[in-house]
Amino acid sequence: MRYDVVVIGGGMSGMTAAIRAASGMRSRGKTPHILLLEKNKKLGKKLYATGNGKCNLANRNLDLSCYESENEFFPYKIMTVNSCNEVEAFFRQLGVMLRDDHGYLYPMSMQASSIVWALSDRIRAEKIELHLSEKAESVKIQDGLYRVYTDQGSYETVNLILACGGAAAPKLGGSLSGYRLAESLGHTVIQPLPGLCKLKTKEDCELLNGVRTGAEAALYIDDKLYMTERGELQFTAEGLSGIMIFNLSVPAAVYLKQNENVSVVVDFLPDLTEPAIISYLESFQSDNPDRTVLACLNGLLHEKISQYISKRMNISGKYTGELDKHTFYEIAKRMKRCIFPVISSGSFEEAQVACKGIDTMQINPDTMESRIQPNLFLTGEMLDVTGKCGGYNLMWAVITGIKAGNGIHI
């Protein structure tokens, strides 16, 4: 059987693209013949893990720092201030109300299952043919049509949508297979790297393992400030974690691959200046000269962070009365600029997304159609576009899926 559209990938962008392609054809008075191929046993497997199961779908706060791509402005030819409204309208049509939590959009139920069920039900309602547990292995172009070969058969189609996802989270289906399909059709793939993951540091962080604290973190590349994030910092035995570190991890992974010197500088007290910290230390010394350095630092910092700084400065066993003004300056400096050289990012198993991917110079941003092969569309995480934490990647998946579904040629 010849299909109008074959979609490879049953994640957010693939399901969205299939639904929009079907509804668009029906609106033009045509009966859609669409096949959706998914290698997992069920649709949207990765969606259940997003946002700790709450499924942060989109974010109203959009600026040039929200997406990373080698083709710097490509994401913003697609993502606009209206993208959140498009996502909201799409899911309202599917019967899911969204809630706005300071710009972060979630299903009203705060459950990812609401999203997966709504998408799955609409796929059935649109009579989209669904093949689960079937893996696409190769694609050939024959007589102007695409022939998709799977581990169970082959299918001919006029339009092909690659929505295979990235290499992150292999236990949930992440792999390199989608990139390979794109390469076989002439597309360039910039080597995928783990993104939105922890950073492993040269410094031994065993003493800080498990600590969570508010802080500001600045990413430095060869001693030049690249970007800063503020929020909750989490420590692991190997290094740094937490949402703000995940956001820093995307450019960090890229520059580490280029053998650049990468470091994260942590400000444990972003609301205090160094003079204010020194003033506190001097007052503590005056009022409590017989108390330990740890007792002094614990008035400002988490106990384990106090121990870490004291150990690095070799003043752990001292009393505050023994410290001089120079030592106070050094303590304040380390509280405001604690340097963690980075040696690597997390693995794909630990990453939320893959950064880099298919070169977006080869994609039409209006339709997500390939500039190399006609009637070929590429969406979602496969592309060299990575969003920050906070719903940006799912919003990207939905909007690119909508554009691809609307762009098919029938």
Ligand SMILES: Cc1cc2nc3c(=O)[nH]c(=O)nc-3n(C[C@H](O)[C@H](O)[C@H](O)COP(=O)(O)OP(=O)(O)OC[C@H]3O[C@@H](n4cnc5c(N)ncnc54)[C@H](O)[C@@H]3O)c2cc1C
Contents of the next structure:
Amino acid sequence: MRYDVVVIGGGMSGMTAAIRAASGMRSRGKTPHILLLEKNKKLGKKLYATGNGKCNLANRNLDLSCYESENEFFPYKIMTVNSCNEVEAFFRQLGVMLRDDHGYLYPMSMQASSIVWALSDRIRAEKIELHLSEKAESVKIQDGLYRVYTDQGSYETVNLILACGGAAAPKLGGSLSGYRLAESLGHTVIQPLPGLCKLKTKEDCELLNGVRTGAEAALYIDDKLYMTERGELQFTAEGLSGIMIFNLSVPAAVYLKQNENVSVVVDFLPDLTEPAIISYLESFQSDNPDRTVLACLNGLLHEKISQYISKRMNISGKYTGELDKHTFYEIAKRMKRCIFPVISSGSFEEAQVACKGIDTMQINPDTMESRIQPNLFLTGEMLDVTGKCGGYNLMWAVITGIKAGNGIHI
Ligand SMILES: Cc1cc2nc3c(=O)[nH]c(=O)nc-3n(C[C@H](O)[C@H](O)[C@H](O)COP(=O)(O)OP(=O)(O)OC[C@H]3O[C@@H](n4cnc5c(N)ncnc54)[C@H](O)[C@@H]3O)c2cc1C
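Condition change, the form predicted on its own to the form predicted in complex with this ligand:
Following is the full complex, with the preceding chain placed first.
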């Protein structure tokens, strides 16, 4: 049998593309013959893990810092201020209402399973043929049609949608297979790297392990400021974590790969200036000269951070009365500019996404169709577009899936 569309990948993007292709065909009076291939035993396995099980699937706040790609403006030819409404309308049609939490969109139930159920139900209702536990291994072009070879058979199709996701989170389905399939069809792949993950620092952070604190973190590449994030900083024994570090990890991974010096400079007290900190230290000293340095720093910082800074400065055992002006200046500097040289980012096992991927120069942003092979569409995370934390990657997966589903040739 010849299919109208074969979709490879039953994640957010592939399911969206299959549904949109089916409904588009029906609205034009055609009966869709669509096959969805998924190598996992169930659809949307990764989705259950997103947003800590709540599935943060879109974000109303959009600016040029939200997506990273070598083809800098490509993401913004696709993602617009209306994208969030499109996601909302798509899920409304599937019977899921979304809730808006300060611009972050979730299913009203706050359960990722609502999203997976709605997508799976619509796939059944649209009579999309679903093959679970079946992996696409290669694709050939024969007489202007695509022939997809899997571990269980082969299928001929007019349109092919690759929605295989990236290499991150292999336990949830992440793999290199989408990149390989795209390469075999003539597409260029920019080496994928782990993104949205922790950063391992040169310095042992054992003393700070488990600490969570509000802070500002600045990413420096070869001593030049690259970007700044503010939020909750988490420490692990190996280094830095938390959402703001995840956001820094995308450019960090790219520059580490190029052997550049990468460091994160942490401001533990972003709301206080250095003079304000020094003034506090001086007044503490004059009121409490016989109390320890730790007692003094604990008035400003998490106890473990106070221990870390005083240990690094060799002043842990001292009393505040023993400190001079220069030491006060040094303490304030370390509170405002604590430098953590980065040696590596996390692995694909630890990463939420793969950054880099299929070169978007070869893709039409209006339809997600390949500029190299007609009737081939590429969507979602496998492309060289990475969103920051906050729903941007799922929003990308949905919107590119919608575009590909609308773009098929019938
Ligand atoms: C723990 C975690 C939390 C996250 N939280 C969020 C969040 O809250 N918000 C957000 O925006 N993003 C989040 N992300 C990122 C987001 O989940 C992904 O970017 C998004 O799911 C990508 O969608 P996709 O459809 O492109 O790829 P995927 O969801 O990876 O789907 C691809 C599917 O293709 C299948 N597949 C691959 N190759 C083949 C093959 N050869 N044959 C058959 N099937 C194949 C895979 O098994 C997989 O099911 C999170 C990621 C992780 C790991």
